[in-house]
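Okay, so here's just one chain, in C-alpha cells, the form predicted on its own.
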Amino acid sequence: MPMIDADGCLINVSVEGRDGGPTLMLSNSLGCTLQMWEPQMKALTQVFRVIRYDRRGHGKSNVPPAPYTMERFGRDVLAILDDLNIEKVHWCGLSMGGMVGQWLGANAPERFGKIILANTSCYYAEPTRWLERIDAVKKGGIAAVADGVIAGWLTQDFREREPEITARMKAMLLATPVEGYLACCEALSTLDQRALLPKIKSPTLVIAGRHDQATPISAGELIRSSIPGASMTIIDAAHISNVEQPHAFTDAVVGFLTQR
C-alpha cells in the first residue's frame, strides 16, 4: 500500500482489481478504516481497478492538527489521484465519504464518472449532537461513545446475529486517532453543503438506509432532489449498509456502475 503525500499529509492508499478497468474509488464513514469495504472488494476488484484510502485522521494515515474541512478531505482525494497519474474515477462515498464527494462532485467535475452518495447528508441544522459527542471524547475517548455509534451504525438484529462483524465494527472504531475523530467531528458540526449540490453533473445515485437514523432517509431524499438527474434506492439498513446489507449494496453499485 503506497503512502501518499498531500500537501505534508501522508495517507494511506491500496489500489486492487481490474488492470485496465475502469477505476472506482472508495471513501470511508467518519471511524472507519479502508478496511470497512472488505464485504465488496472479491465483487468490485472483478470488474473495476478499486482505490481505497484512510482518510487524514483514521487507520494509518497521518493525523496533522486541526482544523480539518470539507475542502481539505477533497484535495487529499485529488492529490491521491494526482499521485496515481489517475485522470477520472468513479466515486462511492458513504457517510463523510459521501460528503467528500458532494464536495468533490462540485468542484472537480471533470474527474469523476458517475458518484455515489451513501448514507449521507449535505446539511445538519443544528450542530448539538456534534458538539455532545466531541465533549463526550474529550472527556472519556471514543470508548465513551463507542456503543451508541455501533447502535448507530448496525441494526439491533444485526449485532445480534453478527456479533463477530459487529466486534470487528467496534475494534475499528476505537482504533481511530482521538485528535484525527475530533478534528472530523468539528468539520461535520458545521457542515452544509446544499449549495453545492446542483453544482454536480455527474451521473448520481444517492443509498439510503431504511433504518439510518444518523443520516435518514429524508437527508437523502433532500441530496437527490438537489442533484439533477440523481435517482435514490433505499436499503433494508442502518448507517453503515454496506457491512449490514453487503449483496444488496453491492449490487446496487456495480448497476449503476456499469448501466449504460
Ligand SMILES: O=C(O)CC1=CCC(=O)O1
Second form
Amino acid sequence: MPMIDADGCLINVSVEGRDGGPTLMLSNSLGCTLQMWEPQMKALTQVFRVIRYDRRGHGKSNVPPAPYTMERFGRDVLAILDDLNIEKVHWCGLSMGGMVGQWLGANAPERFGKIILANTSCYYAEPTRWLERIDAVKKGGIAAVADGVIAGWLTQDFREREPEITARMKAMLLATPVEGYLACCEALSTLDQRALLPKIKSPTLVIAGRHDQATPISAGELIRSSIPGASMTIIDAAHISNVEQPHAFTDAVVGFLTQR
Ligand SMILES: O=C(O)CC1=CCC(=O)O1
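Could you present the same protein in the form predicted in complex with this ligand, rather than the form predicted on its own shown above?
Below, the chain from earlier opens the complete complex, with every other chain and molecule after it.
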C-alpha cells in the first residue's frame, strides 16, 4: 500500500481491482479506516479499480495537529489522485466521507464522474453533540463514547445477530488515534456546506439509512433536494449502512455507477 504525501501528511492508500476499468474512490467515516469497505471489495473490484485511503488522523495515515477542515480533507484526496496520475474518479463516501465528497463535487468537479453520498449531512444545526463528545473523549478517551457511538452505527437487531462484526467495528473505533478523532469532531462541530450543494453538477446518489439517527433521512433529503438532479435510496440500516446491509449497499453503488 503506498503512503502518499499530502502537504506533508502521509496518507495510507490502497489501490486494487480491475486494471483499466473505471476508477472508484471510497472514503471512510469518522472512527473507521479503509477496512470499513471490506464487505464491498469483492464485488466492487470486479467492476472497478478501487482506491481506498485512511483519512488523515485515522488508521495508518499520519496524525498532524488540528485544525482539520473539509477543504483540507478534500485537498488530501486531490493530492492522492495527482500522485497516482488519475484524472477522474467516481466517488463513494460514507458520513464524513460523504461530507468530503460534497466539498470535492463543488470545488473540483472536473475530477469526479458520479458521486455517492451515503449516510451523511451537509450541516449540523446544533454543535452541542460534537462539543459534548469532544469533552468526553478528552476526559476518558474514545472508550468513554464507544458504546454510544456503536449503538448509532449499527441497529440493536444487527448487534445482537452479528456480535463478531460488531466487535470488529468497535475495535476499529477504539484504535483511532485520539488526536485525529478529536480534530475530526472539531471539524464536524462547525460543518455547514449547504451553500456548496447547488454547485455540484455530477450525477449524484444520496444513500440514507432508515434507522440512522446520526445523519437521519431528513439530512439526506436536504442534500438530495439541494443538488440538481440528485436521487436518493433508503437502506434498512443505521449509520454504517454498508456494513449492516452490505448487499443492498453494494447493489445501490454498482447499479448507480453502471447505469447510463
Ligand atoms: O460517529 C458517529 O457518531 C457518526 C458520524 C457522524 C459523522 C461521521 O463521520 O460519523
